[in-house]
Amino acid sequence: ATSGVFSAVGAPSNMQGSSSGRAGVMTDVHRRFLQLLMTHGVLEEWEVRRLQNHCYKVHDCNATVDKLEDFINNINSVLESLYIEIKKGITEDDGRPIYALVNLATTSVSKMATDFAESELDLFRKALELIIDSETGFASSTNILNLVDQLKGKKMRKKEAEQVLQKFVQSKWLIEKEGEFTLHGRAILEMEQFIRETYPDTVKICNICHSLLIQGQSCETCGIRMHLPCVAKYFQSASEPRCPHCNDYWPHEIPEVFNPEKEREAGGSKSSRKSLRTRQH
């Protein structure tokens, strides 16, 4: 998508543009952050605007620096025409927010990455089948590799195997937690349609929000499901949390609520970490 991006919106230039242009202008400053968007492929809600500010720094020093919501809703009035967009989500097991360039045509497996050998993709096919399969969201590292054997094209070791999963928890489409994978929310974001079309049957999705869900916990009566941040957002003033769809009482351990604020008086977002994951399903 880079090539057909950068043809549409142009390069940054040298130029010192003004950055406060109407609606749907791009310039040098919006060309220079959906560079480096790309680049990333999803970023952290924090990161992303201190990405904006260092775009300014850069191209327009003077200006001030527009609203975020505001500066992505301008560069996807000029996307709009290519099927693409940044996207905002949150991470499944604490609820942050984060931003990726997303095709809004439907995204494929063999479609969502060019960097990826054909054997490659069919093992991240695999994982995502075993990861919507299972309960938990996840799928052990010994699953995917019992599955090798099946894999299209160019034969794999397990060992290569290995190696292929770390590229792809590099690349931000999985995430690793103790031996076993889930998706990324990049990858989420990026394949949410695909995967409805895909496997309609057993997909999962959230009470709540209504999007779908890949970690999460359920209601041991009626069978249905939330993400864990709608589960503490919808809890949050609950002295007994109750299932939204059929009353009975929620048996789970409820997770706070993210709070951006709270977050950077413990000291950054990376420091004070705290999954909210937790094994109840």
Second form
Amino acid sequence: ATSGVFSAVGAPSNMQGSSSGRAGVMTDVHRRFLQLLMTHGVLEEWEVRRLQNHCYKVHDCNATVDKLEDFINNINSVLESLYIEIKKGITEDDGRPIYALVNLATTSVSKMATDFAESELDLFRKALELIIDSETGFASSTNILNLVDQLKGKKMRKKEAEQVLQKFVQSKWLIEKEGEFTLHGRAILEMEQFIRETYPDTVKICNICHSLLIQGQSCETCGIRMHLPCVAKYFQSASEPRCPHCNDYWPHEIPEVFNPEKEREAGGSKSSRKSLRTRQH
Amino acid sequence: MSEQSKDLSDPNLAAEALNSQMHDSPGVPAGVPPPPESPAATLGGPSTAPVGPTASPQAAPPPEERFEDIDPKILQQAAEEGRAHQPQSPPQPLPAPPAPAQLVQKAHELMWYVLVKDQKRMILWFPDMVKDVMGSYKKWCRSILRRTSLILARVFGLHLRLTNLHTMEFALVKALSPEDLDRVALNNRMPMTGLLLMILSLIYVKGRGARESAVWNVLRILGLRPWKKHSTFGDVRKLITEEFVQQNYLKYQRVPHVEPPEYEFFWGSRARREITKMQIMEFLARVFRKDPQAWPSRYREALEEARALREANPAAHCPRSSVSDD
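If the structure you just shared is the form predicted on its own, then what does the corresponding form predicted in complex with the partner chain look like?
Expanding to the full complex; the earlier chain stays at the top.
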């Protein structure tokens, strides 16, 4: 995949690393950063910056804080040989940058195997398939729960399955909106490769960034799809938005480009910037 | 003081024991939590024996055992038990040793496994590690575990510690400061074992000396008795009343004006020099899975001491403050 919506920050093999000029040096600042990033699972960019500042304060009060990108590249150069990476992505619905420590080595749902029982993993797999197959990127709770009888492992009742789905939401694997489920940005970060390999025929790709697409807008004429943040960027200054593929008029509302500054002014609450409904196919 | 502990299936009995002692309840500790639920819960043997006020069949050392101190046979046994419930063919011929690269890969897998489990606040259980990660490489579990520990320390600043030999539980703990690490490495005779830490924390939380009877109540829950020899500690009574005292980690004194004679423990001068109150708070936080601020006055004391130490050592590294964690 080219540099897309979901890509590593910089290139892992870039050995320029920290501002000190040496590559791959881990200090207690970096270690604490890693510890806390791992604890939180996934963080938004402003939280990551705050975390970085916190780690500097705790361990190395006097040093200048590295530029975030350099800081992360430095850590990633050390993590490379361990097949893990701090990955940066963008949420599909409103283009917020997010970061997570992901394992590149395993490429299956068993990534989550440490957390969940066999039947729960299978439920996730079923939900995942429904989400990928769907037009909107959302799978209804009803449709998922109807598959409960087909699950491997210990028999699960619908009531239990509802709770398991909530567990997935809390663990940031799924997002729920009005009784429907889609993939959390974190799940996309971790599982993109696996999903593309496992569902090559049904998986959707963004025409702009060429990354995995779960939610987005599509052209009604030729069917190409784009992530909402990609739409926002692509049509930012276009007076008349037109499909990049077939040039037909682009019929959907163009969302705003995510602006972290505006976010802070609005008090940082997500609900204050009501993001566009995503079902616009 | 400490309100009810979180309802985790945490077999760390030191928590219950310390809890009851701190409330000065005579004798019987609060209900003992059962061993952790897991798919492998049907193991025969010590892990499932009811652990309670009655002595468990096998003496269990307290938390903070260093991994290197553990008898390798015990780990091997646990690894065997971890496989017991799997559909297994009869003992196979000795497999060829794997390539180093494969062991390294297993160490990386184990590293991630441990990180995710810890992230989810799930129990790190050795038989699970063997079953879920090491698989057919279980014979090399020690070397895999060692390598994983090294990576976690070097890259994440975390220590993978065996916290309960009896239940084969591990925990990921924040690493010691560099000075402490050097000290521990250089001075192997330093008995920074959970045994000493437990007694010291008991004394610290009480805010005064701990009667010998109270100390034994705590140790008894872990299967340590004054008259029983222990596989690692030997004669425990001699260890805590003589050796630790000779090394100045503890003071063991007669309680004045009490008949029949009773004795109590205090912190020794060496403990006061080498162990910070903050370390005790961190130990308590780990054992109880609580914030250190659950013991507000003790925590304040620990903060005071930390500040005094910082002021006395302005040239030193800014101290790692575990309380400012997000």
